[in-house]
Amino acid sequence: MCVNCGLSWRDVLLLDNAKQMGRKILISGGGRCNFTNQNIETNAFLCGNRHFCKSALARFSQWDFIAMVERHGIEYHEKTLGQLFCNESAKEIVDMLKTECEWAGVNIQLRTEIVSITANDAGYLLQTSAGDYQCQSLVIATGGLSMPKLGATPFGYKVAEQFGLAVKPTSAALVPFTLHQADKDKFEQLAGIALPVIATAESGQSFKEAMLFTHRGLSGPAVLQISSYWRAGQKVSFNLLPETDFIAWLTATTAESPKLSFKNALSRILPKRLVEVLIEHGELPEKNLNQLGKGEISQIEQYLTYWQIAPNGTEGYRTAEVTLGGVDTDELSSKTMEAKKQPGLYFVGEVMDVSGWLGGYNFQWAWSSGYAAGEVA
C-alpha cells in the first residue's frame, strides 16, 4: 500500500508506534510466514457485506503477491490446502516490503505515538510524539485487537468513531476453545493428542482439518477455523472418523476378529488414550465386537461421527490470530477503502470488518486492501 502511494509520486510517511516493523509477520507461520494462499476466494472471508472483498482481491490477487515474492528471489513452498510459506524465514517478507518501500521513496518512522488527529481544509493534522504532521490523505492500517503483546490496540476503531463511522462489535477469532470444568477435567489428560476431524458449527459451516487436545481445551486448525463461526452458548460437532466408513469397518473387523475388544479395535483408527477416556466415562461400551447389537452400533456411529461439545469460551485476544468485527464496511468504498463521509480517510486490513480463514487469507486481505487504497490515497 505504501509502495503504491509512493509510486504515484506522493510523499508517503509510514508512522508506527512499534520498535520493529512487521512483528506480526515475523511470528506468523511458526516464523516462516504463511504470506498468502493459492485458493483465495471471497467466500473465505467473514464480512457484513459479502460482496465487499471482491474488487480489492481481484485487482491485487494472490498471484500478484506471489509474483512480488518471486521477483525478490524468496523461495517458498505449499504446506497444505494452498498455504504458502517461506522456505527460510518470515524476515524475508518484511525485508521485501522494506525494499519495496525504499524503491518507492516511502519514509518509515518507528517509535512514534499518534496523540491526536484533526481534520482541516488541507486534510489531516497529526500530533505525535515526534512532532506534528500535515497530510492530504490518511490511511489507517493499525490491525485489530488480536495478540496485544505485539502492540494491538483499539486505536483504529477510535479513529473511525471520531469521524462518525460505525464500528461493529469485535471478538477473538481463529482462536482455541476453552472447556467447561467437567469437560476440562475429562480431557486435559489428552493434551498433545491430535487427530483429523470435520468440525461443524451450528451455522452449518464445516472444516476438515486436525483437532488438538490442550490442557485448557481444544485447538488445532479445525478448531481455529470453526471458532470464527461459533457464538457463546452454541455447540460444535466433530466427526472423529472423517476418513472411515464406521459401519463397513466394524463389520469387516468383527468378521475377522469377533472376540476382539471394541476398545482395542477402535484404537486402530483413533488415538488409544482418547478411546480409553471415552470408555472410562461411559461414552462408549466396554465389550467385545461380537457383543455389540445393531442398535448399539448405530448409537456408537452417531456418537463418533457427531461428537458434540459446548465450549466454555475461547482463549481470547491473547492467542487469537485475527479479530472479528471492526470498521463497518458499509462506511467504506469497496474500490478504494476510503470512508464515504470522510474524504481522504482510508482503512485497510484487519481494522475493518473483514476476517479471513486460517492459511494466509488475512495477509492477502492486508495486501489487497492496502493496494486498493494506495492506488488513490
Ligand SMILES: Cc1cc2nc3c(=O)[nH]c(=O)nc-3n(C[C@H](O)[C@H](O)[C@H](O)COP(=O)(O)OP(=O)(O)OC[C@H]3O[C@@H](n4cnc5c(N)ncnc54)[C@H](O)[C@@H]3O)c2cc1C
Contents of the next structure:
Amino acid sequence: MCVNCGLSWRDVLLLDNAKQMGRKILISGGGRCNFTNQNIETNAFLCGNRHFCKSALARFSQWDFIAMVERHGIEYHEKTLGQLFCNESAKEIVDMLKTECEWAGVNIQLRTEIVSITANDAGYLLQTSAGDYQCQSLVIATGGLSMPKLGATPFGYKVAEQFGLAVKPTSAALVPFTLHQADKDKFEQLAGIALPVIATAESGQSFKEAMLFTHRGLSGPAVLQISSYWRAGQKVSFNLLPETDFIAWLTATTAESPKLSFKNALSRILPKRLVEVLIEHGELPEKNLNQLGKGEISQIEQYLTYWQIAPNGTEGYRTAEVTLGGVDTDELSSKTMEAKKQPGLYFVGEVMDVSGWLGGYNFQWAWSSGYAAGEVA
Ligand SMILES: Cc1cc2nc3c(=O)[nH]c(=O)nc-3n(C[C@H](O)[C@H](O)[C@H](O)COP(=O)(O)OP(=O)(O)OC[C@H]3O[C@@H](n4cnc5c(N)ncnc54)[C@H](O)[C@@H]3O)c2cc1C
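Okay, that is the form predicted alone; can I get the form predicted together with the named molecule now?
First the chain shown before, then all remaining chains and molecules of the complex.
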C-alpha cells in the first residue's frame, strides 16, 4: 500500500480485488502481525542484486515504521530476535494504515480486479471489474503467489512481462518441507515435537531456531528460514544439539552413571520419542554408556550435529509465507522502484525479486519500497 503517494500533489486511488483491506496483515503473526524487525539489514533479504534494498530500507527504516506505530498509540513487544508484534491485534496495523490513507487523501476501492493495463500518452489506462481508470503513475503492489486463497495472483508478473521487464523464476519460500516416503513413515509419529536446531543449507546459510516435526514433514522457524535457501535435490543438515558440547556432556554423564543406557542419557537432552525412533531405526546404538567405543562416540557426535535430510519438496504456495523471485530488480530504480524502461510504472513489495527472512522483514520491505515509490510516483 502506497500511503506516501497521497502526501504528494497527486490524487491517489488504491484498487484491490480483495473484500477486506490488508488480509495478509490481519492473519500474520498469529493475528498479532510481526510488523517489522529491530535488526533489519540487507543480508536478511534474498535478491538478485544484494545492494538493491539498501537505499529504500535506509530512507524508510524499521525505526520510521515503529515511530508511526507509536504515534498511533499501538502497543507492541519484541517476541524474539528483534521481531516486533502488536500486543493486541493485527487489526491495529490495518486501522493505522487506513487512517494514514485518510489523512493523505488516498481513496480506497476494494472488490475491484484490475484486468488489463495499457500505456497511452497520458500514462496508463486500467480496465477493471469496476470500469476504466486513467492514471499518470501506476504503482503495482500485487504481491507474490503465496496463499492463493487470500487473492494472490500472478498479475504483477504479467504486467512486468507485458512491458518487456524480466521476471525471475518464482518459487514458494518460508514454507514447510515435505519428506520422501521412507522418512515420512519414520518421522510422522513425531508430529508436534519441537526442538532447537541449527539448520544449514548446502549454500552454507544457517539459522539457529526451532524445528517442528509435522504429519507431512518438517516445519518450525528454522525450517521455514532455510527453505528460502534450499533448491530441489539438495540436502539440509541440522545440528540437533546446538547448545551442547556433546563429547564433554557424554564424558561427564558416563563418569557419573556408566551403566545408564545411551537412550535414557540422550533423552535428557533431546526429545525422548525422537531418540527412540532413531534407535529403533538403527541410526543410534542401543547400548549402555560404558559400552560405547571412541570411534562410535565420534560417529554419534557427527550424526547428531550433522543430521541430514533430503526434502522431497515443500508444501508449495498453499502454505508459503512468501514467493522467491519476481520482477527483476535490475529493471527497477533502487531509489524510486520505477521501471527503468517504462516511465511512470512502479513495482513495490513482494511482487519484486526481494524476499526477506521470517520475522517482520517482508512487511518492512513492503513499507520501505512503498515509501520510496510514494515519494515520487
Ligand atoms: C500467512 C502469512 C503470514 C505472514 N506473516 C508475516 C509476518 O508476520 N511478518 C512479515 O513481515 N511478513 C509476513 N508475511 C509476508 C507478508 O504478508 C507479505 O510479504 C506482504 O504482505 C507483501 O505485501 P504486498 O503489498 O507486496 O502484497 P500483498 O500483501 O500480498 O497484497 C497484494 C494485494 O494485491 C491484490 N491483487 C492481486 N492481484 C490483483 C489484481 N489483478 N487486481 C486487484 N488487486 C489485486 C491482492 O488481493 C492483495 O490484496 C506473511 C505471509 C503470509 C501468507
